[in-house]
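Only one chain is given next, in structure tokens, and it is the form predicted on its own.
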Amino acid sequence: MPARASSADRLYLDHAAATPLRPEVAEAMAQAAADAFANPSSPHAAGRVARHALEASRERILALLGGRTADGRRDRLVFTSGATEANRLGILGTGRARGDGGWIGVSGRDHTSIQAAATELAHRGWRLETVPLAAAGTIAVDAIRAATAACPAARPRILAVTTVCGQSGIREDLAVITECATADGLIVHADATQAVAWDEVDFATTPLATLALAPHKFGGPRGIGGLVVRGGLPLLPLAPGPQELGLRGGTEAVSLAVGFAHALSLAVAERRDTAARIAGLRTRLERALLTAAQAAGVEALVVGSDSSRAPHVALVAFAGVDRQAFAMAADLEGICLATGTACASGSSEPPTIVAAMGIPPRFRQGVVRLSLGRSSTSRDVDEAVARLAALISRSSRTSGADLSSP
């Protein structure tokens, strides 16, 4: 077996899982750790410094996401440990506040944290519906309406949506969701974790009740996330505590909140230019991989190529290729890529959206996700294609069980 590529030769194509911490963010966090080290719940002067830094970060993030920060029904931002907790709080907190029994809809494009939270509501007597996807990879609105029509009007109805699919990069059509939510009285929770770096988020103008995100997707720290909550929305905690307006326990991580706010500010300021550049790199990457596959006699396709997509994700399917073997061989060649979302890594099943979109079975075991980020360059793309082309060529001559040998 060949030696693993050195870190100097490593090409990182898994930005949808996590992005490098930006130096400016690390600096802001270090300064906050030095200046605002105290417990923000302490009433003394040092505690007040920490509290000010925490609340200033909260207000900054909320404003950048288009939340209402002034009037009597101001929206709230609850800091969490990450997007998983934010998704759980948005779904379980909203559902439990309305009692047992209702309708909860999810889809095959949603993160496992959404699926798990919906399943917990089902154990509490809610009717769980997995809403099918349209061919474009978005939620089939007619199916939502048919499903909710079977739920008594007096019962609450929650729909979970993923604004940008972490598996494929396909965007959800929020205009259609808005129309559906208005007509059918849906409480809508959105996972915007993959969207914030690339698409404008204006919470006040959406039908959303809650919105989840985490900054490690756009150059911010790990270990913190947030849930934006519509003003006046009833919400019960997952684990009661005195922090975060009684929705959480545990001393708030001030330096992480500062890093969150700083990373979001930078991402919003650079969003348009960065998105345009990364979209060009992704097109270059996809075309080159399809060309390499064709040269090797391997059938290949880009999942969602005709759909509206955020610019950073390329989900490529190779017929007759074992994706796990391919990913391991790529790792030995110094390329970091994925076979789906990081939380489902190692699963024997392909990304759920592949089957949900009706991708032909011969492609489903050969799906790999390559994702770009702000730090990606044309050199990264060209070098990755050169190394992957050799793997694709080898895959056409093997069963896929061992791609590590020429």
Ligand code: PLP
Given for the second form:
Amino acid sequence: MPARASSADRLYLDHAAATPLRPEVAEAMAQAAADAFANPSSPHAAGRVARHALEASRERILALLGGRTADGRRDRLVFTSGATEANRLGILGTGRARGDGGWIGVSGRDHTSIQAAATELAHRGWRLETVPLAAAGTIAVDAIRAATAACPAARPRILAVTTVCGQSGIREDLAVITECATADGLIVHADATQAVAWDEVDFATTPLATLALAPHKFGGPRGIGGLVVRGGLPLLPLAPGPQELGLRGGTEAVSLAVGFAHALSLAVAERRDTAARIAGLRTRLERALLTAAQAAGVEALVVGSDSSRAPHVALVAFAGVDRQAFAMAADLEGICLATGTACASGSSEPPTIVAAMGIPPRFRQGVVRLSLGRSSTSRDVDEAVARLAALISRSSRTSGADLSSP
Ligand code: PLP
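The form predicted together with this ligand, contrasted with the form predicted on its own above:
Shown next: the complete complex, the earlier chain at its head.
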């Protein structure tokens, strides 16, 4: 039964799923909710205040992401409910604007929302291809060429790319992919949801068509996300209406947009320092876990340890351990960690990237994801390792089915 359950004792190692709302962001949102409460579509003075707050947030976000805000072919930012909807709008909205019968490429790195949107296009007659991954966990570039060669160049072809994989933290080589995709005339949708807090995202210098993100991954609010849309790109709304340049109907959530912009500007300003600190903590965490596993006689590895990774995710695989039982036992010890992305939690399948990278089968059921964030400390890491070491040791003595405290 629970060894430790008090919230004061809790160690949160699931920042890739959600980060705590930053107090300064909450403050800015509360102010906006009071000052800019009106409907931004109302033409009266109060509505104009809300409109101004909304559009100022939009411009601020676009500028921080390298979107083109000058007149002419302006890039657009469509506010959505989160990254799931942004991925759907980027893929389905672009696909539907091009008609039926194109090609859509996804990979085992992608979030389920990308897979789901691509499957919907497949129901509309598009050819859906899962592009293989190289051993490093990035899209195998040759595979893009081979896959698209089968689809006539006259048909629309969309490639979905996840810039930082939410399961593993492994970065995609965006420059190589987009260069190859551009040469082949592909429309590239990027999911940068896990990247924004750690890596520079510059829409101006990449030939991306659309880019999805959500601020709850970097101290911003839940319930809002965004899709950056290249100026001039044809896109059909999924929920038609006059708002959001006709690309998403419904009254806009002004205070959430203000929080989004505020969180992004803080994250961008602090990115370099925070990333360096968190990379150090992640190294410390991974080394200590591998050492604990070795001491317990449990074979272990870090997925993607030789790949370029964003600093926040440690995807660790313990041979012969049942990851669901491990995560439950960790929870009883007061440690919040994950067995994959939050939307896939409870799935009996390990994270898709593990098989796609060819990780040996004996490790696959024992994969757990620990993810750090801006508020993580060395004490969190050391205390988590101390508690997990005991669990790993117990797992070497059980079948993995029951790891609760003896
Ligand atoms: N894309 C990636 C890479 C993610 O990590 C997530 C969330 O975990 C999403 C999309 C979905 O984001 P949201 O929960 O905002 O819909």
